[in-house]
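Shown next as structure tokens: one chain only, the form predicted on its own.
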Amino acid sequence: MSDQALNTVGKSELRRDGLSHVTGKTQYVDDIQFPDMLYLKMVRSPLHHARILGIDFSEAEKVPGFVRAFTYKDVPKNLYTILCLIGVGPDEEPVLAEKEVLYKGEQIAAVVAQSEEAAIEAAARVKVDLEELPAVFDVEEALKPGAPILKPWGTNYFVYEGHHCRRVRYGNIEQGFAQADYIVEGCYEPKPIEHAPLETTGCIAKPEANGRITVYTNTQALYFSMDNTALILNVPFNKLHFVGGTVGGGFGGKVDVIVEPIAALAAMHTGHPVKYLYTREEEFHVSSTRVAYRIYFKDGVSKDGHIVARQVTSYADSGAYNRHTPYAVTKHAANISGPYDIPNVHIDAHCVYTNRVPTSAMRGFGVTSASFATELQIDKIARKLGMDPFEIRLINAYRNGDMRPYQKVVGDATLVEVIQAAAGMAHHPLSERFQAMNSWDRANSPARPEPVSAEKRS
């Protein structure tokens, strides 16, 4: 290869598609169209949790260009599957409800007709009988004896082997705290986030004349999309292909994979091609957020500014369902303690559900609340010892052959020398022993306090 080819970093590379997108050439989804193509709405929920006694299809069924409507029982295997491919169970969220919702907008059953209208005004029309049952809404208040229990395991709250949390232990940490000068606590609660791309979450599903079944979609992870839609309908791989490339933006929402199976479904069962799109109000009210947080931190700290112990209690809300939660909560907890070096470390990281809209994937999902509690913390603790926030994070970043809390050795830090240009792009001034230190060594280093013990991680 020559060195022309590597040579790219600092200079502005053109997208491939850039030109078609600001030129209007690019399709996405909604631009594709068929002849005789059906459209699908979904009947959602008007309550945050309830049970179903019965479903009336009567007057839908009345509607001109009514075609037919599907309910869990058309449904092969009526389980998202999201967190099996990566090893994360159980499988909990219905593809369509069957006893219960669990939240306000959950699909309860798909209507599908020969227009967009016709599709709107029968989904109106379908007749669902709920028993409206209580609701909980709070993380800290779903956790509490006599809140209404929403999984079918007895809790809620999801299980880490055995665990009522994810749990990290490093050293000893009421000895950790018995070390500090100070105590400094904190809590933080970053909120859910809409991911609002410009194209809602949407596909079209085409049946071809070999048997297979095309699906067009804008989904951020096609092959992903693919594996959980051909275990839910029960059918091979290869009877599925599935085209992508114009996401519309996804931002991590768009792997949730809550369109593609119900619309292939559709046209598997009618023999013509199926569009389901997101309306505007759907991806704003029923489309997964960033997941919100509660954080508690409780920090030891000593008068020259070492972190000896950290103390974090969090808790995230999944909302009704797994998604990817349960896999972001363990990110969550390998992250909380922040790229420091501190000798005791206790952890109690909590997924937990409410019924709200299930959460899911959003830009570092786990790692991005963490990140942003923990440096709010941090410059609480620079506030409390009068110190310069630049100068404390240097005190405690870790180096190269640093243990985390969760047991990895760290081989590739660059931290010091990021705070170090950060400072001096903002023209921080920094002294001239924080400026010789690096992440290879700590000849220029306070000294570091060491662990009290070493307690076996959970």
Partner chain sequence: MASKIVTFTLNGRETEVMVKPLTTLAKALREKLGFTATKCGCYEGNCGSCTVIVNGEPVLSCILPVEEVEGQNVLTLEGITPAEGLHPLQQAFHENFAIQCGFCSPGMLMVSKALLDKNPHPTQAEVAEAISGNLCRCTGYDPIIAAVLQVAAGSNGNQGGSHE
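Following the display of the form predicted on its own, present the structure of the form predicted in complex with the partner chain.
Keep in mind that what follows is only the chain, not its partners or any molecules around it.
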């Protein structure tokens, strides 16, 4: 379609929620109040790895306003894994810890009280008898013999269809290295990061007269959270009603399903609305983070700057449980070759369990780490060869019609064009050879399309 034919697409229409945002009338979870609402606070593990010997609620029960406490025995299907909805398994994370805790801050018991203050006080008075166990924090240490084993299947890695890692195999890596003039190695280590949305994760679960539970939540995925909650509570899906869609910042931090199942359970058992909203400290100490990685590169490079072989061994720190990290590692494995055409690729990407707070989805899921590593590595190659950083990227940039290492034909490549435009913006001179390149210049490329001109539109 021609641009002139478009009426509203391409126009900077003002935000639909702008007026309610600037007047403060937008309603977030923390703005919702019910007169008979109860508050939920969590009893958490103070240790990184421990056996639970006993829990004593007797002092907590004496706090004025205490209503009741919940342990794993109250959760109908206590073991779950978020991605079970798309066939990822086995279930391995408890809603509330059973015999063991695997990370500092892990949920052990929930306390519900008539005021937030009473809930905090009662949770603090719960005595948990723990026997400390050896813990492991380093992804490579966790895979060595003798490391404390954290999973019932006997290893500290996620099993990808019988393999200890997500594999990508393309071309012939040994031949690739044999053809190379140089070998360039590197190790890249992006650290874990907190999403830090201004609104903390939380929900209010409210029992309705018809027996259903309405959950007001700031999840990024309403059905995903609802379906997981129904499975954990062992109730029909239509007993639950999730309301949200307005989120005070997400960045991937609000796609775990942590607060809704336990708040809904407490609402069902008490008959009152129950609020479970993370404090800022909980958001930092126990909510999932971005995955930390250790990524080893070995690239074979020809004298003219082509990367002819890439071998990557990558270790993702999943923390104590899966959350979304097994899938992040798959996405990481697919993208660790970067937007470059490399004929021989060998990737082993491991999803490793440690005694750390679980990691999960965050903006850029699996690709942030890949982009970081590939872009530092290609600069390292450029330094070794004495090449210009724009030119080495243009030499290696994938084109339409190329094959990705995961065996998908490149169809929407425009890397050459963004690099050329960036060089222009920076007044960085490119020789004629590099200016003449385009993303459709391979023999098997499709025809080059006309770009839309944003400048033409108002």
